[in-house]
Partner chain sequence: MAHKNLAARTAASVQRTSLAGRVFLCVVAAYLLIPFLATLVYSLFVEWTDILPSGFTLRNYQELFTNAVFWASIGRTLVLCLVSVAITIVLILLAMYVVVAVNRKVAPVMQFLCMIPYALQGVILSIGIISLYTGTGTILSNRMFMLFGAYTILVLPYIYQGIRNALNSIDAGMLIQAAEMLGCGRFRAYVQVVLPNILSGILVSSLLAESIIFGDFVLANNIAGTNYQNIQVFLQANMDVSSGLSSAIVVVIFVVVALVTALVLKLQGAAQNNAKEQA
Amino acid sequence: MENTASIGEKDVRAVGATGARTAPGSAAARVTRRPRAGWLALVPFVVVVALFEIMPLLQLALDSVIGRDSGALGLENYVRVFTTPLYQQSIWNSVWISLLSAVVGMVVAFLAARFASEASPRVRNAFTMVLNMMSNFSGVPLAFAFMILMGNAGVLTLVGQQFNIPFLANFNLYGADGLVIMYIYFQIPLATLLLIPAFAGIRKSWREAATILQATSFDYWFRIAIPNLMPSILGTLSVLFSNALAAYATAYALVMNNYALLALQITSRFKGDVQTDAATGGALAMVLIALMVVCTLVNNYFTRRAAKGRELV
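In the form predicted alone, present the structure of this sequence as a single chain.
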């Protein structure tokens, strides 16, 4: 009797804690075991991340602190990177081209996303389809397309020479100008696709309320719309900067190693024609990663500030 009473008390406590007692073979018990089995689906992902991201990153970090000449641990490679004029110019060129293309691409994408948000569903779907195609048209095909259009014997170059159009006739595709134009080209569709969902969060009632309060279009956009879009704008700007900073195929197909860019210098150190220089290449790669991390941290800081300001409003 005492055993029976104790079992009954345990059942009552179990029912009180869970609302109902779960039989070992019931469906509820099987559901509780499913999350454990679901973790197995992450195993391929973890393996891929470890093999193709974590291990190469650790190898780059190790190569960057092993001296090329001495073989000892130290900052010899980083000193070489920041004191060699070629590497200094590569870092500077990558930063200013990435920043300029990101800002210009953001401005054009902002206007394009606004158009898409105000267009009819049919026009918006067609516009999004075009953006998807443009965002996937990059790398070597994009470089060849620009060569055909604006190269030394390109269609637009010949038209500019024929009709005396200075910009087209004297445009140098195989330099900084060409890189900026191409980077802006592939930044615009990506930024637009990222901003369209943000514009969907703007309510029409905000515009109506601003109109009732006799606010101008300038007041509405710079005091209501843009502050609410600022977290998305900053996040997209960070993505664009990182995207341009690490771009390789387009730049290599256009200028090869004739223009100093950080991504091109990293690759040339690992696949040199005479010999490789993994030590300097690792240091350059870590500098590139550091620039992306700094960009992300700055973006997160301003995004949090913008989100807090929006909550206060």
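Residue numbers count along the first chain shown, from 1. Here the structure is a predicted model, which is why all the values come from computation and not from measurement. What we label the rigid core is the largest C-alpha set whose atoms superpose within 1.5 Å from one form to the other. Compared with the form predicted together with the partner chain:
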Second form
Amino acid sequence: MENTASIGEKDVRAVGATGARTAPGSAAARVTRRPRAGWLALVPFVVVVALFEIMPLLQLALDSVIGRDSGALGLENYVRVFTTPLYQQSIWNSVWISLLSAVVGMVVAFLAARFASEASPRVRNAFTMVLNMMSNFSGVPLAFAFMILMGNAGVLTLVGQQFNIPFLANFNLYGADGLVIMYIYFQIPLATLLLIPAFAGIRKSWREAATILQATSFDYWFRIAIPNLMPSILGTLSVLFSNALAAYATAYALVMNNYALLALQITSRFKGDVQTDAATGGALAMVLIALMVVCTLVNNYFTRRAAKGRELV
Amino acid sequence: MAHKNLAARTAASVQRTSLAGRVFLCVVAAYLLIPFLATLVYSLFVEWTDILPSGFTLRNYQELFTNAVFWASIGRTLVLCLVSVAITIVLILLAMYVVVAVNRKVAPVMQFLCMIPYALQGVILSIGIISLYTGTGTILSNRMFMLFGAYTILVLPYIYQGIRNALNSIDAGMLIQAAEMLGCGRFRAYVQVVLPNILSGILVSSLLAESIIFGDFVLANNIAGTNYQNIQVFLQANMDVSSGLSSAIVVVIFVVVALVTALVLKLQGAAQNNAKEQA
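Okay, that one was the form predicted alone. Can I see the form predicted together with the partner chain too?
Every component of the complex follows; first up is the chain already shown.
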């Protein structure tokens, strides 16, 4: 068996070598002819990506620079977006709600990932299971669940009224408070799942070395562990931020289009009840795209840094 | 003496964090589970207008499972999931043939194109497509056509990464070279040698993609809306009408996605174990 295998390998090599040496013309011809036909395999991908990804994006960019009122090429729509209170408010709300939910989600996730990585495998597996399952609980179902819990006749609202807890009794789900609570909810599983692998890179010996060198717990966390995790933390933070910026279903199910939020306002410009306004919508969409692109670049930068070794920051 | 103290202190601190840790993990898990559990309880009782629900019933589920509109929307969702994911898989497999067998230089461009949808997500994608094609009177202004196109793009990043990782893990380029030396054409080698070896890798990423489309509301609502109601749009339309029925829909959606997720995790775990054994 072994013999035939090795002979077979030799044969292959021999054929390859002689093929290349004895018939250079035909080999060259094959090399040039084949790849050209091979390129055809790329055609379906290119067509679909062009039709449904690239051209729609170009269309939005085009919408944004053709003035709604003047019809001329220019920044008219952008000027309107940045000077109209509704749109200013939308951009501002989107940014601060996303940022707040990302930071709070991050703090919870940091502690959860830390404890999960220190816990026994059984506890860690159970907890990761919960994270994986609940990371799917978002969008319209999530909004519905929170309406049952904290809506006008929600269970927790009732509890709040009966036991006199103003935070629960007077909680306004259908506004910024509700959005923040729900956004934090869907950030936590995502952030924790992204951070747990980073904690695996922290070695136990660091803690031991620090303790032996008389470092306090504070020293250890703020001078050793957190600086080390920083690239992962900042990378995850930018993922969370863009995740919240782009969230639509949760907010729409809760307040329809009646809230100044970037994703909601963009969509309602394009499928408005009265009239569509692609010019304004396009400009708003470009603002959202710009924010998302910045997030992606930030994330790429920190991901590369985290992968390179945790020597910096 | 000092050493003993130190050891005791370290041991004690580990013990303490472990208890605090357990409590913290339980609180987080509870925060994550409560909204779903509340919905589950809500769906199983006649009313919940006091602190405790009253009147256990399966009426909501009975009503849901005998509702033809529900089954129609489930059917549409499944068609959207299966067809879009299948299209994306074929597109990427063909394009990856060019990367592994024709010219590697295409790889970064492909990666860039495939990761754009991940960075931009549903809102931008859907309104771009609406803005471009609505009312153009071509076949592309057909809502179904737009929706399938949009889903194909939406799952591009996931399928691409799955297939790329699978191709890397078996060293597809070398396999094709080996097959070529034995007189097999490149494309035939790709189809007959490479593809069978990456099927399990594709499976995991396509299941993930299925669950993403199953959970999609943005694209379905923006592009098709009530013309072609998927399960999420059906839920949204029912929310104001009947909260009992809606809670049952939420539970059904969650259970379906949870089962798919469990399957994905199981397959991933099995793959990791295999890799460990091989190494």
